[in-house]
Amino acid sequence: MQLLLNALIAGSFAALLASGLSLVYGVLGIFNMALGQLALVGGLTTWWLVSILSLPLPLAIAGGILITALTTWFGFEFFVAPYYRRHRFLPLVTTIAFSMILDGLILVIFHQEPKTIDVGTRTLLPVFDALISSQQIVLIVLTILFLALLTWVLVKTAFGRRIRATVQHPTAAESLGIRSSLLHRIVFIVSGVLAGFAGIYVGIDQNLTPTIGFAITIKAYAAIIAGGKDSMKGTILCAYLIALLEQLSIGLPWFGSYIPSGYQSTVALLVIILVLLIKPQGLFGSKTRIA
């Protein structure tokens, strides 16, 4: 039981990442590298106003997540905007130098050492034979919330369908007075938002270092891979499912002995490689026909 709380905690974190780079990925067309790198902006940011100016948590959350958006937003205007219109493929290089800068800042202001957001007194909570803290409740929760609200924008709103008359059509919708440019700086910055509320998760429940956003990236793209690259519902619904099968593999014995915990982050990898061997559109992706 203890297994499947703890992937029902780091698969909320990884489907915020992963909802992100699908949500990107589905309107522009392009990876964002950087998700990670931004997580941690949002994160350790959150982190600073808490423990360095004493803010009171709410408020340090809502700055926390405006110096991602912002950051965000630069991204988007110097290392996305003057190359996705010419080739898919730059953005992945751009972003990717985008990612190493942020990289190299957040050493410099933020140092190596772990970093925690506090919270106050954690209180654990017995569930069947399993303990869950009450704030891992909460952050479930509101993840679950959160992902159901963008579900309904994209589905259900007038915003929502001018994103999808942009992805089918982005000629016919600018035609129909739907500016699209404006529509995809909205839509990276909202992935960008999202990639800022995974990060102050990962401060409030883990330890944040500077040197996992690469690896945080992976699992999202692990999960966009895993759940098809036009599916939202299936990029989430894998981000739990990697979750559950790292913890399984190092919390279960394997031929009488027990997998070290440095070998959870390739799970994500094989992942991506036995769904592109098998069903390369993804478990829930539908099928591109080549002429």
Partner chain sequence: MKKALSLLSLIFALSACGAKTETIRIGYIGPLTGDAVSYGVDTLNGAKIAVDEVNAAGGVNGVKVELIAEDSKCNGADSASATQKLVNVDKVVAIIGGQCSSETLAAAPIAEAGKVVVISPISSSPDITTAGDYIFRVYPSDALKGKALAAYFLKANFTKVAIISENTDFCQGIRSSVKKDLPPGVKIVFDENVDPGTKDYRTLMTRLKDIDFDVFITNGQSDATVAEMAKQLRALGMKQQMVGTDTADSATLGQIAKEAVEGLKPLSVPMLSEADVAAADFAKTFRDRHGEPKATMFFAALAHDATRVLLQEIGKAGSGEALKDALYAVKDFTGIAGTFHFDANGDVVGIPLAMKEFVNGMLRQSEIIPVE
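Residue numbers count along the first chain shown, from 1. Computed from a predicted model, the values in this text were never measured in an experiment. What we label the rigid core is the largest C-alpha set whose atoms superpose within 1.5 Å from one form to the other. Compared with the form predicted together with its partner chain:
Core-superposed comparison between these two forms: CA of residue 10 displaced by less than 2 Å. Once the rigid core is overlaid between these two forms, residue 275 counts among the residues whose Cα shifts by 2 Å or more. A displacement of less than 2 angstroms separates the C-alpha positions of residue 51 between these two forms, with the rigid core held in common.
Can you switch from the form predicted alone and show the form predicted together with its partner chain instead?
If you are looking for partners or other molecules, they are not here, because only the chain is given.
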């Protein structure tokens, strides 16, 4: 039971990042390599608003998200918009440049010490035979609600229909009066906001060091590749699945003995490779892009 809860905690974080990644890939057809850094921007600015300006937490989170959204918007205008229509691999390079610039700025502004967003003392609640802190429950529930809302918007609303139309045929969609460039902008910023939430998530649950940016981007990539690059639901499910695999691989005895914990992520990634061998488009992927 505890392992399941652990997987929920770790998976929610990966799901937040991966869903943003998947959304941008699904709609714009590009990969954003600066996502981990955007998560740091969200986490660290929130930390700053809470610890230095001593704002109440909800206000700080709103502020942190706003700054992340602005940073993402800036990133889109300068590092993505001019290039992504020419070739879809160009932004791969430009967003790496963006991530390095952000890395540098984060180091200069926030220095290097690990930081944690202070949310007061943790109360531990027993769930069956497991323990979870009240903050973790809030984090998990909010994440799932948030992701559910996002999926609902995409699938059920007129706005979502417009996005999907743009994906299927940008020119046709434009001719019907859908402003695809505006939609792209919005989608990109939403992915940054998701990353910002992910950063706040780690900041509250664990701690933030300026160098984790790239490492957390990789986690999200594992989820999106296993889930199918273009299926957001698949990506989200896989984020949780990978987290669960990581927990199960070392948390339970296999054939009488435990796998050394150093192999935690190796085991999970091996499983992904096996999945891809059997189903190259990912667990939930389809052969064409449909967002």
